[in-house]
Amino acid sequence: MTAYVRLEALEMRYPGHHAVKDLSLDIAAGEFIALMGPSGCGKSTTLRMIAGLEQPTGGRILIGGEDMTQVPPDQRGTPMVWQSLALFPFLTVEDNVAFPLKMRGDSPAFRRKTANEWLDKVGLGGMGKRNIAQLSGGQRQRVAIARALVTQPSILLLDEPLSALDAHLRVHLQTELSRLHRELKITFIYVTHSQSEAFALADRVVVMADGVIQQVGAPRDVYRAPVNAFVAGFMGMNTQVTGKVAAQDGGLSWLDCPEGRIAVPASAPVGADLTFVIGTDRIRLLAAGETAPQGHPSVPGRVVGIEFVGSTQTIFIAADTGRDYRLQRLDLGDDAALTPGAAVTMTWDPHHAWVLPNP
């Protein structure tokens, strides 16, 4: 891959913090990134970073092959597009897209008609010359989104856009980035706490901890693969299971766990431990009479709970052994016996299974 955008073992630090650690990313021309953790794991100063807000205490910022660096951010072409949007309540929806054009100097027609060409881009058609008090939530971001891009640059930086927004704006909005993405061709770095939004938009995710990258990836690839027990607990859709190598049988590697011995696609000297996760919509629920297929868990439990989400449910379940399980399932309509205290057993096919690198 050719970077477009090249962070080189960045560095910050604060007085009694370190933010962001060694941090090293290629990011290519045209590509959506999004950068994901918890609160304090250093994105969000990562990508002030790069727009030139924050002066790292160490490493390089290249944009286009240029060290960017010391450069100053309204030299860098790299508007962001922040949470609080930012717009100004005493200038028309027309002048704050028209604003960062007015900053560059270009005449006051100009201005109009380009400012008045994103509004249209954005489905804000007709509304240059209303108050920004009069718009809505998801009008105000449009807003903003729109004055970011005015300027036609190589990079817009999006610092949790959506998060203010409800949920039914929040998928309407990752519809319109994602069309405009397409459209533009332009290179996305996309903050965010919200899985699905990072899924639902990003190439690749960039999931960070404590300041370092833990894992960079397409989103199926962190998922299902995750390259540590962190990333698989952040991901949350995932169940751990530590176990210690019985045997080995076939590429399989059979694991005694609290749950009896499970077998796991992996080749592990016998005596080693293990620690494999299991995805949530992987598992099942074996039907009543029905017998684990050879070589399958069976794993009895009790539900807890019961998720409704649109056309899918996710099945909290406690197993005997106390661990807790999540299922993710179609809600089919075919369950009025799994109540909370229902006895359940749970399955799945081993080879789904991701058996998690030694640290």
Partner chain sequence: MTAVFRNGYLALLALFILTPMAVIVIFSFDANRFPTLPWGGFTLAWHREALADAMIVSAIRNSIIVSLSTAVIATTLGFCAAYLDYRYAFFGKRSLMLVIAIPPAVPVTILGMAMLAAMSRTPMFGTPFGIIVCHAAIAVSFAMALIRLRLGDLGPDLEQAAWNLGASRWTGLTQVVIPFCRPSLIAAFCLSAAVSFDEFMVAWFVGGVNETLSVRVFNLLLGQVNPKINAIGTLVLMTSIVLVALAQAFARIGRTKEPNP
Given for the second form:
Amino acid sequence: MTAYVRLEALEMRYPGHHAVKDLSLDIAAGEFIALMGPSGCGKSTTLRMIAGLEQPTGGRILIGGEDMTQVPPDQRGTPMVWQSLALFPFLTVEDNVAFPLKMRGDSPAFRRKTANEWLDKVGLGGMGKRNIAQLSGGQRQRVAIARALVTQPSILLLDEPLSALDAHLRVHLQTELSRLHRELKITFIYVTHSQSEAFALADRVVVMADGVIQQVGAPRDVYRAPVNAFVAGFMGMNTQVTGKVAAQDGGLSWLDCPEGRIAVPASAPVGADLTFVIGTDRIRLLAAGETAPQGHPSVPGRVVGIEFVGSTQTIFIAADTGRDYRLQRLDLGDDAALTPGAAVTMTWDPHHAWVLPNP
Amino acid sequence: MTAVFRNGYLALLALFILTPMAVIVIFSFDANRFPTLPWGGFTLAWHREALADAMIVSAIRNSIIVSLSTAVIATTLGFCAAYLDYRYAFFGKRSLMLVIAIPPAVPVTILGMAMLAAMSRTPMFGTPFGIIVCHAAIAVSFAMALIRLRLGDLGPDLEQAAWNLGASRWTGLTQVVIPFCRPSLIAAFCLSAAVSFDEFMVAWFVGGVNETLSVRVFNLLLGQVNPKINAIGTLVLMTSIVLVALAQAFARIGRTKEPNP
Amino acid sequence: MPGMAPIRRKALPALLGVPVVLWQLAFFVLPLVFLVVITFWKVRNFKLEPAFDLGNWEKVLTSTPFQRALVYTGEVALIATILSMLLAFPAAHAIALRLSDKARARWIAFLIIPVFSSYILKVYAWQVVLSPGGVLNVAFGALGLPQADLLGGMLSLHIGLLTLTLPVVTLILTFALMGMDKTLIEAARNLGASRAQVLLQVTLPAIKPGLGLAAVTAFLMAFGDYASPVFLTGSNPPTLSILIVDTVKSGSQWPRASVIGVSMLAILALAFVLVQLATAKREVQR
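Having seen the form predicted alone, please provide the structure of the form predicted in complex with the partner chain.
Then the entire complex follows, led off by the chain already shown.
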């Protein structure tokens, strides 16, 4: 992969806070990459350093092979879409979009023409003379995107651009961003705390915690094969079980853990400690009288509570070992017996468990 | 407190505030030489006489020059100080903000005496220019407060967005920060003008023979009862009220009409 | 190029900061410092001469007229402070906590106007109202009431001072009350406090810094005022401000006037610090 944007050992230290630690990352030209992680993980700081809005305390930023570390923000050509949108309230829609062209010194006629072309492209044709205050949230979002793209940059930075919108609009604009990325073929660097947004949009995701990159990879790979407990937890796999390998059987290792003897898809020497996680959508409840298939675990527990989100439900279960489990499934309408305190038994296919490489 | 008692009390407060202003305005149209009851009939004679008084006319001219110049300087310096306070952290910032904020809290007799003592050693003494520089040093406090309030609503993103989209620090300031602050700049201008227009002690001490309108009024008050006082007082009062009302209207525009998205 | 960035970054704040710093130093700080310096200078042949003479301080501070004026001015300012606080609080309470948002905004706008509009004219207007042949006495006469000598006493002086202080104090208290957490009042009522108990136990403690600021402001304005004592009591007895103006305008005793001015500033600073200490909010560490 040839890197278009290269971050080399980036450091950001504030007094009393080490926001970004020794961060290196290569981003290909035309790639859609998402930086994700909980708030305070350093993802926004990294984006702002790329834009030149924060001066790194160490390391280098290269764009198209050029060292940009000391270049002031107005000369970087790295337009950004803000969560707050940062539209200029005292300018019309058209003047907002034309702002970067004005800064560049283009003629008024060219500015007007180009700004309106971009307004057409984002579906706001004919709204150029309006005030920002007259637009809906979704329309403002489109103005912010048009304003960032009007100079035809080779990179677009997006800092949680959709988190202020309602769910419906968010999905709608996700589609729009995907389309723009396909058409423009430029590099999108997208910061979000939302796993679903990152997975829906990005070619690659970068999971960060405490200023350090935890894992980089295609969304599916990161979801199915998290490299450590943090990433697994961030992907929603909060239940992590550690045990000692007791036996080997083909591609499976049998672990001795509080839940009993459980098979996991790994080959490790007998006596080694392994930690595995299991996706919440991979766990299933045994029906009354049913026993787990041969070789599948059977973990008894009691229901703590159920949460419904649309057509799916999340069942919270406390295993008899005291460990908390969560399982997600379609709302099948058969949950009458799942009142808090009801005894249940969980099971899963051992091949769906994922053994963390570095526990 | 019951509603009746409450409204009655507020009405009394309003009456107390309005009475002196009303007295000035009403008696400026009274045909009697001495402002008292009974009403001597309506006349515009005192207004006409006041505007025919050469000293008053020259005082009006001085007041216009002094208050407009003060407003320009105080608004400019007030914006610089407000932006400095908003954007930067630097050594001595608290002290700087203090010397900007505190002048209106110093009694004008003392301030006037101090400024006179200093000014009398410069060629600015006895000129409108001397009054302007002193008034600006007082009014900048109000200008800064109004503009700083508006800058608080700017948020960090707007200016950074300008830089991000190709604006230098300076262009960001002129193309984004100043337009955003425009209502408060106008408000600061009006209020600074009102402060200067109204101030008489410093102007009296420093201005020498160049009387502003407030100084002229003060000198008239020191003399014999003169029906022109009410006429010219009405003009002074109305000017102040209009300037302060304008300042308030513009200060409000900034705060309610453009909520940050 | 890399070295350029920091320089450019400092150029703008310097450009913005230097003029305003110089302006306030030259036209505000310097005159006040000079005033302090003058207190040590000497007057010889009606001309000021640089010297280091503590005699001015000694003469002024030990002189009976100064001491009398000091006590009188302090008394007047203290009474004016108490009066304006007592009269402003019910109004501020009503405006901040009882009126609708719209009515409150109107009242605030209304109260700001008199702060910046011609105080001396208003003092003169009170003269017109209160003087022996004035509006009020004529009205009294028409109603068959006895004539009252309203001008020249404490009553007229404090009416004038209230014209100055009442709008400002009401505004400060209104803002203080608007800024307090209103759920505190509801919680206290809910927990069984009477209205009077809420006022004394909750509201007043909650706005303590605001009360302090309002009191200091009122004291400062009344203490330094010149117009009301001149026009409503005929400069009799003289206040410190009157002493200053008379001394300056007579032109000879600058150092002594400066001593009075600097003493006044010292007293005001002291009052400010004391009230700050008394009302400083002890924040609960979270």
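So that the term is clear: the rigid core is the largest set of C-alpha atoms that superpose within 1.5 Å between two forms. None of the values given here were measured: they were computed from a predicted structure. Residue numbers count along the first chain shown, from 1.
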Subject >> residue 57 C-alpha relocation of at least 2 Å between these two forms, rigid core basis >> reply: no
Original post:
residue 284: CA shift of at least 2 Å between these two forms after core fit?
Top reply: yes
**OP:** Could you tell me whether the Cα atom of residue 313 shifts by at least 2 Å between these two forms after core superposition?
**Re:** yes
